[in-house]
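Quick heads-up: it's one chain on its own, the form predicted on its own, in C-alpha cells.
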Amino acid sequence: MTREEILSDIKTRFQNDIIDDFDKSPARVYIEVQPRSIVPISRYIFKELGARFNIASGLDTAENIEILYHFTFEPINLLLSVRVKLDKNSPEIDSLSGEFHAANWIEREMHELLGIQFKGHPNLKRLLLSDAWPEGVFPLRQDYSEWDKKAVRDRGVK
C-alpha cells in the first residue's frame, strides 16, 4: 500500500474514533484518536496493515497525560503517531500487551513514572525506581517534588 492508500484506509476505517489528524512531512503523520478506540486501531496498524510497533512514549502535559504510540511502516518511510490524551486526574488505558508483546514493557515503565493505570496488562510490577520509592509518586509528572530530602539529583552536573 501506498502512504496515501493507508492513510485513507485508516481516516475511512476508524472515521468515528478520529478526533484529530495532522500530516506533518512525508515521513511522519499523528493521528489523535479517543483513548478507547486504542486497541482496535493498533491491532489494525499493526496486524492488519503490517507496521511495526516502535516504541510509545508518555508526557505531563498541562491539561492531560498523552501517549504516543508510533508505528513505522518501513517499505515507504513513514511513522504514524497515534496520539491519546487522558484526564489527569485518572489516566487509564486498555492495554495493548495483549496484542502485541512489545507494549509490555514501555507499559510497565508509563505505569511506573507517570501513574497510568492500563487495563488487563498481566504485570504492572516496577520495572525501573527502586524498592524504596513511595507508592503513588510519579518522578516523570509536572507536580513532581522531591520526596527524599537526602537524594542527590544532579547527574553529576555541577
Given for the second form:
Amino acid sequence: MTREEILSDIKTRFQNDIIDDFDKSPARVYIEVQPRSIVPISRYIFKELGARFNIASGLDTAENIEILYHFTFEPINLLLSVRVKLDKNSPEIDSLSGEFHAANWIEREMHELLGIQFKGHPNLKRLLLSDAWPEGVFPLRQDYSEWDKKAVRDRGVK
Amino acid sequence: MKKTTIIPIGPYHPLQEEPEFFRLKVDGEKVIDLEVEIGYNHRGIEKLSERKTFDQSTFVIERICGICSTSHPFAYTRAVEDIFPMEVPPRAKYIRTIIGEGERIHSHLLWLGLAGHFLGYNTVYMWVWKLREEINDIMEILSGNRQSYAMFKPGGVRRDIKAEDFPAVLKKLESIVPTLTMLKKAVESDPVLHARTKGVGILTYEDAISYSALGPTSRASGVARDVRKDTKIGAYADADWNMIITKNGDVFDKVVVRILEMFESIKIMKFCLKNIPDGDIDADITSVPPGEGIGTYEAPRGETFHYVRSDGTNSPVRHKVRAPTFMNLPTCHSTVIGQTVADASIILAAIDPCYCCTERMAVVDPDGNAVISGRELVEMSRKKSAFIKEQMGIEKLPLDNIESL
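Please supply the coordinates for the form predicted in complex with its partner chain, as a counterpart to the form predicted on its own shown previously.
Starting with the chain above, the whole complex follows.
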C-alpha cells in the first residue's frame, strides 16, 4: 500500500475516533485519537497494516499527560505517531500488551515514571526505579523537583 | 511432584560486565520460566537532557553507552533536525556514515569475541579482540578518539576528516578483510561451534514481529528491518550494499548475520572514503523552533529511537531515548524457555545486550614487549583445532590453512 492509501484507510475506518491529524513531512504523520479507541486502532495498524511498533513516549504537558505511540511502515519509510491526551489528575488508558509483546515493558516504564495506569496490563510493576523509590513520586512529571524531599530521604541521603 | 529450582544470573555476574538480573526457573536441566530485571544502572539521562541545551545534550547522550557512542548522537541529531525539517550538508552525511559503520564493525567484533568467550572459545575471543584494535586505530586516525568520537552535532559534524589520512585508513580496512574471512570460514566449518549454536535459542518470525525485535536479532529470524535501508539516511542510499537476512533465528544465524554485516560495513566505509564530496560540514543551526522531532539510526544492535520536543527555548522539553536492547531483551522470554541451562548464557548473550567494556587488551611483559605473537596464537588455535579434530574424528579443518593468510 502507498502512503496515501494507508492514511485514507485509517481515516475512513476510524473517522469517529480521530480528533486531529497533522501531516508533517513525507516521512512523519501524527494523528490524535480518543483514548478509548487506542486498542482497536493500534491493533489495526500493527496486525492488519503490518506496521512495526517502535516505542511509546509519554510526556507531561501543561494541560494533559500525552502518550505518543510510534509505528513504522518500513517499506514506504513512514513513521506514524498516534497521540492520545489523558486527564492529568487520573491518567488511565487501556493496555496494549495483550495485542503485542513489544508494548509490555514501555507501559511499565511509563507507569512508574509518569504515573499512568494501564488497564489490563498483566504485570504492572516497576521496571527501572529502585524499590526504595517512594510511591506516588513520578520523576518525569513537570511538578517533580529534582531534589524531592521524600525521594532523598528514602534513599538514605541527607 | 515436580520440583522447580530458581537459578539467578546477575545482577553482578562475573561474565557480564553490566548489571542485569535474570531469574531462570528450571526443572532439572530445562528452563521453564524467565524473569528479567533491569534498572540497576538507571542514570536518568532523559531527565538530565531536559536541563541541557540542544548542543550539550549531544555529549550527554553520547555517554549513554561507550559502544553505541555514535548511534545515540546520530539518532538524536536526526531528531533535532526533524523538528524543522532540515537537511545536513552532503559531506557531513558521508562523515556520519563512515563513523557509524566503523562503530558497527568494532561493536560486532566485540560481541563475537564475547560470544566465543561464553562458549569457552578463548582463542576466538583473543583473535577477534586483536582484530578490533585495528578498527579502533582507524577511528583514532579519523576522529582522534578510539571511543566516544564526539563527531556529531545538530546540523552536521563537529570535525572534518582529512584526505591525507584516507590511504592509511583504506590500507588498514583492506588488512581486516582476510582475517574476517578466516573467522567466517572457521564459524562455517567448526563442528563444535555448530553443536553449541545451531538450533539453539530460536526466535521465530512471529515472535520477532510481536516483540518488535530489532537489528541482527530480527534479521536472523527473517524480518527485513534495517533503518539504513528503509530511511535512506546518510550516504547509505548512494553506496552499494546488501541487507543480511537469514531465516533460522537461532544463535548460529545471529553470529552469521553479524559476521556478514561486517563485510558490508567495510564496503560502505570504502565507498564513502573514495566518494566523499567537498563542501561544508555543518549547517549552522542558530535556534530550534517549537515542535517535535523523531530520529532513528540503525545501531549495531538494532534501531535507536530518539524523540525530542522543543518549546522554542534552547533545551528540550522532553527527550525520549529508546535503546535497541529495550526491545530485544524481552525476546529472551521466547528464546530461552525450553532450552537447557548450559545454553542459557549464550542465548541471553545472543541479542548482544549492551556491554560497556571499552578497555584495551594486550599481553605484554614488564618491558612492554608483546609476549604472545600472532604466530603463537595461531599455534594455540591449531592445538585446539587438533584436539577437536581428535575428539570428533574429523580429518581437516580450514583453520589448518591459517598460515597462508
